[in-house]
Amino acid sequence: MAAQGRRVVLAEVTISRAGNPVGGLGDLGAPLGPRAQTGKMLPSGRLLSSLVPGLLLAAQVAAAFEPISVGLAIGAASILTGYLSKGLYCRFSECCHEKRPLNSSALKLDLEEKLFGQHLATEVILKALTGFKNNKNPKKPLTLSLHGWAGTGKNFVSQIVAENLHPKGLKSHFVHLFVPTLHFPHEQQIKLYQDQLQEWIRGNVSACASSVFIFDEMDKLHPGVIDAIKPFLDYYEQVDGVSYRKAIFIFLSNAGGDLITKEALDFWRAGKKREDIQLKDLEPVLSVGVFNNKHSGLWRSGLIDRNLIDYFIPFLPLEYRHVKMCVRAEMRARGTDVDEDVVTRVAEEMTFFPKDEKIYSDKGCKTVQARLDFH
């Protein structure tokens, strides 16, 4: 396996130095996970060099006194030396620790203190991730596809769960972050597309098996390009001598935001609170809105066929409230004072929808940054 997984970060290699004349995963920033497996031995690989045949001597130093001492000490070298390479190597470099389990209270904080608006997001998040994550034998990946409109935390959320799965957050080995835009630029470059995503994919679970895949903007995504991965989404032990049932697949998109707020909006008019929105209420509308939408990048496709995607989390319209509240955390983020005037002041910039009730704010909390600035 290890064998395989070397061969395929050569592929990837030799991809990116020619230059992906198409745009394709060649062109990838991010470093490759298994690179860090076949990398130049660190300076302190020396260190435990020079501490090898001190151990060894005095194995043999031993040996005068009790003879059965030479087998104990060689040993203990063996094991001292794998251990301190491995322990000096994941100080100076990040490693792939496969059964770190999740803290699920540091998980719940960061959801309920950073994201705001979203009972269901923080709810099924929480539950889906500390479950699978218990799990020492899930029968497939967990997959996740988060809807609605621009500036309601989907990109947020998939930061604070990339930090509480890997410390490094989205700048960690076993991160990956795909932008359609970027990455899958080409419609005419569906198949090569396909090729290199299922190539990336293999080797970065090779080298580490809690890999996390993101792929924002599906709504952008070319029609077929994500089918490409559907066998590592289903329920196979191995394909091809991988497993991928300890990875985990993150699909953001646009797509059924209009359904997301046309649920919420008719619980507005019935005198009904955003909180008694449930899962329910919202999960079947929206994958069967989905596959049917040509705009989804799952258009028709077979994820959502097969059932391999194992939750549809809505993300509801955020009010004047909850932009308010995203001010005062962005203040608080920058180390400034929380000002209310100013917290005010923009809120009221925002602009609000429906064009007579204007509940809603149409970008979420998006430009909180950018007009705080001003401020």
Ligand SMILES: Nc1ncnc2c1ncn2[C@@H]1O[C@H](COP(=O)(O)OP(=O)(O)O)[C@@H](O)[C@H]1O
Given for the second form:
Amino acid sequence: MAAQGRRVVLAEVTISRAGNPVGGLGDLGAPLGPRAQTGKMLPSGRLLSSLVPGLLLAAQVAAAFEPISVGLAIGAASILTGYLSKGLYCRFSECCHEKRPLNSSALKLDLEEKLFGQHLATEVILKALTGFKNNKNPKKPLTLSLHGWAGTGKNFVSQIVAENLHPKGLKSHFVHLFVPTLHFPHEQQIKLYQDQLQEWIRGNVSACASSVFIFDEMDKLHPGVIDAIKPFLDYYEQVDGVSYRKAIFIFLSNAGGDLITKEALDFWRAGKKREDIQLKDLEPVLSVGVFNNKHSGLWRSGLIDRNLIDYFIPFLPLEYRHVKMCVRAEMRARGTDVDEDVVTRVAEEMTFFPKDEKIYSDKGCKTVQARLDFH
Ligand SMILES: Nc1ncnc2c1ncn2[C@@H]1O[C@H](COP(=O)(O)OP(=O)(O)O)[C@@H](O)[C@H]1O
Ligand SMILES: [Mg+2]
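Right, the form predicted alone is done, so what does the form predicted in complex with this ligand look like?
Zooming out: every chain and molecule, the one shown earlier first.
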């Protein structure tokens, strides 16, 4: 069971341990606030505490006759209560389950059914997560860097991944979402953010080794902030007594979107199929491009330099047919019948580029939900 212990609030430094809040200036609340952990007593501990005296009393009675049985009875009592309390506790509250295996077929199905037009992301994410979770002794945490135009499904996929790792998904205590414009807004406070980030990650990985950290909008993160977590991503067995090897870090970024679009467009213009684009066509371009891009959040980053990012995952720009798929999915999610006229109308309201060919949606599927409200 996860040791519930630390509470860290980013932004104006409010860091406390063992549920003992240190007065802070500004608790930004969501999305970090709700995930902060407090050191509450386990409710099941109270429920079962009434059982313990009974078992111990029985042990004392037995002690009058035979000392060895006392030890056995006490041992059995503590194992039983420990086991029961954990089982009960996990029924009512979220537990970390560090060793829970990944259901690869469920993840595969989710990706294939819900994520449109992203054959590379589907393939790589499935492979990366399955390999990582099947490995009992990973040598470093898993780090994925997702790149692509806005609205192509990076946040959407992170949500799917999170749900497959911790059933409560983004609402889980063990899944943490960082948004730079919200959590690290001021350029003058990089040092402070670095300290807070280290503290937050250390505290949460101590509580749950299989914690998931998602960094959204990496392109808006001030250069250097992310390098604070470099020691955690490296091949160390432990850093200050904490092992980070079972954790997962996911970086999301629009940076590299232009490179990906160019490649997709070259394929399209050459009359080749989108699905024939391979990872090797894009991954090297992407890592170099992101490293040299001042506004990528990974500019000259030690994370790339030291090869600490396991996979650069390209999200391709979405076409008209994918936008239509998004509209249909949204209609189904709302419990309405799919009306093809509406699907076409919503898709046609979107803008497409390049100017002449008009192949890719400017905003991917991003505004589909809002537009559907008007139909
Ligand atoms: N490839 C996709 N397949 C299915 N739905 C998508 C896809 N891309 C975007 N969407 C839909 O559009 C919404 C916005 O996309 P999002 O994942 O936030 O984009 P971004 O790449 O900017 O993070 C998602 O919540 C999802 O409903
Ligand atoms: Mg996004």
